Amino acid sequence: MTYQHQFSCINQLGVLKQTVSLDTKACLNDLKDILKYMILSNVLDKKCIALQRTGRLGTFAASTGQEAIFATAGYLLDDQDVYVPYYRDQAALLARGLAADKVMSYWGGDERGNDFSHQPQDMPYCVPIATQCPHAVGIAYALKYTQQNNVVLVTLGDGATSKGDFYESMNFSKIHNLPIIYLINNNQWAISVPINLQSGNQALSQKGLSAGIDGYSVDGNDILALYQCLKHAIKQAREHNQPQLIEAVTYRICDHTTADDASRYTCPETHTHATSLDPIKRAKLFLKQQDHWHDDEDLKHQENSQKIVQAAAEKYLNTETQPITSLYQYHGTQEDTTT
């Protein structure tokens, strides 16, 4: 059992430290992909929240700042590997192959946002706080029992630390010794609730101690420690069935979700600073020290995604709304409800 403090690659600026070397071109590649869900996620949550503010989607929570750790844990998962959701996984789901359209659909109150078919193995968005985690080990525990070599990735935010679910499955999970990673976006927010009062041990990651876990504490804003760390989670998962918990350690710099209005109790100072860290910025600064990123595929990328987002906004506004009697459409009955 392991324990790791604030692990970090890369500093504000891109540089990296002196303590860390890059394994192969190969990692540098995955970077820069990593970078484009990024960066696409972002435009994404630019344009929900505007459709929101025009009446056109429902509550909307932006992932804002937050891109890193969901576009690292989507990425690095393999197609066959489980991921679990709650619900601020946006770039996670796009780096898995949900297209675009479909988040807005779930957020406009469409339940065919929900349609997972391109993972079909993966879970849909966990509004409901926690109750995400005893879905990811019990899917974990079926997993292992019929000896399929694959993980689960479940996420959660660090409020949802605070829940008997959250608890009560990491102690499932090693008593059974499941192939599950918990990945913790600790984003120093449980709604208007900051972390000192939502919490007593402030250093998430340490609370996988008391199952007997591994946890480990990573830098959110850190491409590189978010891929370096969640590599070697998946990787003990997956190959010696440790269960293993990251909380990756970010600030929300935007609302909780489009109903909430965070300056009533957030600190500018605080703010500003942590947009500062903004970890697309870093990204790109890091990976053209490296040389893997330049300021015309910058731009190329940008107006791609621009161009993508507003494909899925048009698809979406323009879907046709469903018959009333698609309620009935799961519940088991064999009645005829199209009259």
Second form
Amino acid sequence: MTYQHQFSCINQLGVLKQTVSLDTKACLNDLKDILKYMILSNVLDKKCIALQRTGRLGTFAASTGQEAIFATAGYLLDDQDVYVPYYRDQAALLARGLAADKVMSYWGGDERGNDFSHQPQDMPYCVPIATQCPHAVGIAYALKYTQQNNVVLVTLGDGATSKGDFYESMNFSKIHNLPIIYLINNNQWAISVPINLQSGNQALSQKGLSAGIDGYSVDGNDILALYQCLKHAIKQAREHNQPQLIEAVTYRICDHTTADDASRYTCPETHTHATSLDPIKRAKLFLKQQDHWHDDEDLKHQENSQKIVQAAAEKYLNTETQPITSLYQYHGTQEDTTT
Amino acid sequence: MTYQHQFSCINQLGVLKQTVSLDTKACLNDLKDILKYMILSNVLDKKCIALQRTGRLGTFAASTGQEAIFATAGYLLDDQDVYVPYYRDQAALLARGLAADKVMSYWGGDERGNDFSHQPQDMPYCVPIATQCPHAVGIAYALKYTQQNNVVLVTLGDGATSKGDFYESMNFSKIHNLPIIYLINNNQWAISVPINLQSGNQALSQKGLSAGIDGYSVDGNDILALYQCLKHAIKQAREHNQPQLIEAVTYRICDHTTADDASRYTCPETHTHATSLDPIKRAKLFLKQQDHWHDDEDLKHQENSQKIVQAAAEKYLNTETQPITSLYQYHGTQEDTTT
Amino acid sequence: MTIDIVTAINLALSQTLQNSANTVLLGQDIGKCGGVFRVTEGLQTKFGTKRVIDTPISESLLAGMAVGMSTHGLRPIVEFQFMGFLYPALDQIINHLARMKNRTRGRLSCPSVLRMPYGGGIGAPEHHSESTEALLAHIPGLKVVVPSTPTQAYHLLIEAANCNDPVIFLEPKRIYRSVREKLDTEPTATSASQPRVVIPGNDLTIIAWGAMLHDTIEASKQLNRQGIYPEIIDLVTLSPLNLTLAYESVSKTNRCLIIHEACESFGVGAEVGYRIFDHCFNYLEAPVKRLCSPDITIPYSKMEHHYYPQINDIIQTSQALVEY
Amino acid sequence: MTIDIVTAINLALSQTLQNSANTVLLGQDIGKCGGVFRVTEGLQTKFGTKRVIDTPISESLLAGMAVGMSTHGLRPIVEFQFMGFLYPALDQIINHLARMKNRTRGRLSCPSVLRMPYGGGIGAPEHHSESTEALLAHIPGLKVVVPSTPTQAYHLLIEAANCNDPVIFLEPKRIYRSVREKLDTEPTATSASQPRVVIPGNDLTIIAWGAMLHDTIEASKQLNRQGIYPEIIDLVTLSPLNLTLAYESVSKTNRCLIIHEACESFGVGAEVGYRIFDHCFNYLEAPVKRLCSPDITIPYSKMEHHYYPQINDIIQTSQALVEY
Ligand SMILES: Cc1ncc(C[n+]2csc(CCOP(=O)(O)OP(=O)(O)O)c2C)c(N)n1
Ligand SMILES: Cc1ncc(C[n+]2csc(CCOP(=O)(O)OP(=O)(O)O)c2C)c(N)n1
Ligand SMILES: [Mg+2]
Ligand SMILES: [Mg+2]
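One more: the block was the form predicted on its own; return the form predicted in complex with a further copy of the same chain.
And the full complex, kicking off with our chain again.
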């Protein structure tokens, strides 16, 4: 029972570390797909911020600089697995098949943004910090109970690891050996509270030890490290019902949300440095070196994403608001007799 | 940052392990005093159970078999330190100076049982599991803030280590380096739930690792091991503001409370074995071997305790109930202007 | 053969586990121990540890797991050991259990039952006598029910277990063992959660539920001897409120008394009282009265009889109301 | 120079920190960031990180620490970021903060203030618009206050900070910046937490607080033009309730309307409405009416104006009441 120090595979220049072996070509194809979702998420972020600034969207939480974590997680799960997001997961949801206009719909203040018809078993956005963890445990129990061979992946921020729900959840997951993966987006900030005022330990992955769960810390800007680590964790959870904890270390180079102004509390040098570690840039460098991405693709996928996002925005802006009756429709207070 | 495997100093026959050195005579004198409180607590347990069985006391939680943990903790704290109990701490409270009739008063359903005038800064009994931990953190912060050189010791059960409050508390204690000691009475049961259904890890002391706090597991029936370990922890907390976690491993050889019937869910063999490990017996054997306890003292201190407890029972039974006005007196809803 | 409320609930749980393979029970000590009040006695032996789950002490987790389980095909029935230990779970209950269906526009819903003993009068330690049903009743999306007899408890629990949405099931622990009757397992024509007239009468309407209902019936017997005949209504469902029966009754009796053991201010009696005032404004010959506990913390056991309304209080308040 | 409510609270906090060395502030983002609404702006720079403490995300811990700090010589003022995130702390608030004094027969008490923005109407995301004050009002031992103007906010906070017992301080975030006035720091003759008549009138009594008070004043202006003159009462303190002023008013106007943005059932309006019915029974010419939000979950921002009572609703309900 240990926690691993930060695991990484490719350096800042996209160069594969000598110790790492790339198992298959398939992996590189996967990484290429993941990169596309990262780009899409990045473009979507910008659009949503623009919509918010012009009064056409509510408060929005971007995930700029953290795309690799979410895109990889969303991509690696099977269709029948259950993804349990918090609120910064657009890259994962896109990789799971969510239409981009749903993201706008949600942040635009429309409950229909949570209608994940692409993956109807996925949980909706979760705002109260860490409260999604117990849900994930309940789902994992249900999956194991019905002997489905599926797993649950739940995400949370570094700030969320301070909250009781997270520990209580891990504790139960381990006692009952549930197929669950906890994935922490350690972006160093919880709004304005820095990680050293959030936790007094050396690594958040260490928090798994309290429950007897193995924890891994991984470079959250390193698409290959994330890929390998998440793949391993999903396998452990799926095949051995071993709960898993992964801390992906990154940096929130965006504001917390559009309601925030990070310049009030961050240090410009750190910000600049963090920006230079951008996971999209690094993934491109790496895939180019592996001959799986070509110069013209930068532009092509950027434009493609722009088109998708533009179409989504139009759809969102042209959507009628819900009928007033919808406000009253979904409160369960009627008895019924289905068993 | 590690957790220590179970630490013990004397074996079941009271024989000092070769590796252990007894620093001072003072220690043996202390242990003798602690033993007296253990005996008193044990006698008090029996009396309270008898009072409950005859309808003269409400539900009562004994601590039979766990006396060493509480008596040592209560004894080792300074007068100005703050003791934060849960509900099984009578041995500690007695060692802190609480009159035995107060224990009866509390379990007899009288709020005045919480009037710890002997140590007015100590917290009252705490029933909702683990909720005393955040109180202890607040107190530790207050002590450090006002630069008092005192520490807080908070106790909890093995079951309480499943609750969010415990983890949230440790996390904050470490971030702010507070003078606090968490002492777990791991008596293997939370009412009927055994430790393996309560936690999936190897040792409860490991839970400190989540917060970056060093944890120790100690034989909770070994008075010398407890003494050394608690003394060390109190020193670390007092002199270095390092929060400490101690798991004292023991066994609840009594029912959970008088409302419980442990025979419904425990195994008789385990119970018999656990009884043979009784800390009072072992402490006597050890102190006799160290020439700090003599055969006639067994009886003497037993009788002495009986006298104290009998007097307490009489006082309790002759106490008038509170005036009805007292029910209305202590709800703070009046403004005032003291600053 | 007569049975008590504990046994009735046990039978309803057993029946539900038998009929619905997706039902699971969660709670502290509900396995071998059978729960601190023995409500789940024998169920783990019969249905196994996967379906009757002894949990760690993590109330917030339990409610949160109920959310995840129920959105994903299971039908969890959670036992909270005492209502005073429910509070850590309120976050999950208010923010998720009650809202998931609305949040997802009906995509995910939370069929689940949260059971717990409530109320005092058994001489239990601090925090074991809570009656804070008003907190739950204020939350849209929750149904809050309270049985007061074994047969009713049985049907109410079966109904709750079959409900497609969350139900808070409050068990009046003071009468767990004292109220006995022959169990009638035949489904009733109307829903078990409908309010009902327990004793018809013409002089005033008394509304109660749970353990207080039985004190009210007792008081009523004594009032009868003085020629006062209250109509007694068992509210059964505290939220959503259905007061049709109460309005009819008060329109006839012109007087109304509401009884509960929670403290008075902002309690369930405020809502019921307000609504009756409002709807029966032209029928009332006296103000609607409440008989509740005072606005103080529940005293420890030695003094708790100074807290809850006692049978004599019911008699006196009723007399005063009739004479108003 | 006029100031807004945020600034008034900031000044009151600063004043309190200055005057009382034992006062500490606790909360998420209250340091450098100055709080998500900037209420604590500049205070950490001025009073240091030991007194203005940026905490981890652990609401339950914050309330629990307030218990421990306040029993041991400090006077904590805790900021909860939004009322929707208070729920994890309810256990500590209900079971400890409100009860410690009673439990220890006065040996330990909990002088502390729990501040939080409440209410909707600012287009915030889910869970950021809660108005569940009724849950807190039902708990004996807590004082619950709501300011509605800058000067009142200032004095109310100073008073809360000086109170020897816990005070829940609810900040109407919708009017944080919109209501401005010249700050009068002179202590008032009466306690700031007393209900007050905001506008005298004879035709009906309207009771409101927080942000809704201002909508009520706005509606009143329009009603005046129609010859209807409501007497408007700002309740200020939701618990413990003091309705003396309201009874006097209703005895004069014979009509009463209560307004709040929480959902209707089991809300504060139920208690206030019930009491007025009860006390003013012989004076009422129409039933006491409530104008509240419906019993549903607060909609996301696109539809929230269909939820809260709007100015027009106040006008129409008032008209109907006068014509009753
Ligand atoms: C229980 C709770 N408390 C407070 C908040 C307000 N809040 C929203 S986001 C946030 C910070 C979360 O930080 P982290 O978990 O690190 O996630 P990140 O936003 O950095 O991805 C806070 C405090 C909340 N949503 N829920
Ligand atoms: C929050 C909460 N949930 C449930 C209970 C009921 N309860 C009382 S004692 C207990 C078991 C506690 O076990 P542990 O922490 O191991 O302490 P022990 O009694 O064994 O010393 C439980 C579940 C409670 N008091 N508080
Ligand atoms: Mg973060
Ligand atoms: Mg235990």
